[in-house]
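A single chain comes next, written as structure tokens; it is the form predicted on its own.
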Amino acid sequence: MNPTLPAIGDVIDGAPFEVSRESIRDFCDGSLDYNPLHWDDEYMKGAFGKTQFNGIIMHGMNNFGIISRMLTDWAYERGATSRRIETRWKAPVYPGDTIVPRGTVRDLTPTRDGVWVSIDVQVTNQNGEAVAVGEALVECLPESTPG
């Protein structure tokens, strides 16, 4: 078996991400999503701000981005390709939080050309609370090499 193929139960640790007002604002600029719940403290004090959020929050898609980075870094070393990511947001993320993505290989499905790797993904905050969960699919081509 190719040593670059993962095993069921393998854990993929992603890089911690420190959330700040600046990182949230940068994501507004990068995504062109200027929903005021991500940057306007005064708006969050109004009627909408009287929700459970109690202040500005990070974009949910930012979770998707750090999961994608984790998978890409992991897959690239294996000559593999990230094919699909699905996530659900479980809890808001605030400036000052540190979030960390993690993946666990759940299943390997041989195909004609390689192996589909199913991965359970999760992002947790500094309190160990899941802020995003989902699943991903990576295609490993057993004979491929990076670059």
The other form holds:
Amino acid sequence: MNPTLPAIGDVIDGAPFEVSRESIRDFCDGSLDYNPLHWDDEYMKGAFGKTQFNGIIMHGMNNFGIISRMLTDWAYERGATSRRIETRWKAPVYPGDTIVPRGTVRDLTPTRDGVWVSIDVQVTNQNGEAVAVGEALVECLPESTPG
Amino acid sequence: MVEAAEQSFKTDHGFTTDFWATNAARKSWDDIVPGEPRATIPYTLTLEAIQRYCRSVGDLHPLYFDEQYAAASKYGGLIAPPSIHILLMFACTPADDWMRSPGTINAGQSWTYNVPARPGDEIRLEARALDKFIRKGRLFVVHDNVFFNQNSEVICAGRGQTIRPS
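Mind pulling up the form predicted in complex with its partner chain next to the form predicted on its own we just looked at?
Complete assembly follows, chain above in first position.
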């Protein structure tokens, strides 16, 4: 088997991300998502969708962005391509939190054109609480296929 | 209102950052018709916008920042990271789009990726609500989105769920 292919159970460690009011504001500018959930303290004293956040929260898609970064850093080194990410948000992330994404290789599936790697992903905060969970697919190119 | 939004989209700095400004014109959950196309506007993706997004998630990979490195890669030049759709979702929709309703909560997303977006691409979005439902008293909408480049190649396709402000 080509050494660029991972093995089931391999763990992918992503870079920790320190969340602050400034990082959230930077993500507003980076994503053009200026929803008041992410910057307006007064507005966040209210309740939303039957949830009370008690303060501004990080964009859910910031989680998505750091998961995506973890996968591309891992895939680019293998000449592979990040093909899919699916996520659900489990808990809000607040200024002062440090979050870190992690992936675990669950399965390898050969297809006509390559090998698709299924990866369980999650983002946890400094308390070990999962704030985002999901799964991803990375496609290894033909030269990475077994045999 | 839409005209003003389109004009402000010509430069990133002119983007309407005040999500309250056009709130009265936005569709509520009751108004959203699954299957009905959303109004979208073309957007020229700049290197500046790509790199600002990358910095906001701490992603400084040379494929997004180092022209020489990127030129020697299989991509043959600078690209955007796959998750650039996070920016494009707002960049390609007018200011009165319901995704900008204050209090919108993102519940989850799934995206698949085809060709990378590149600096200078003329991006086009086809988008619609696909479903709406109520669960545990919360108002949900399912929306799907496909981004194309100027060659009508699919960059990525995605589906998301948001909880709508009531």
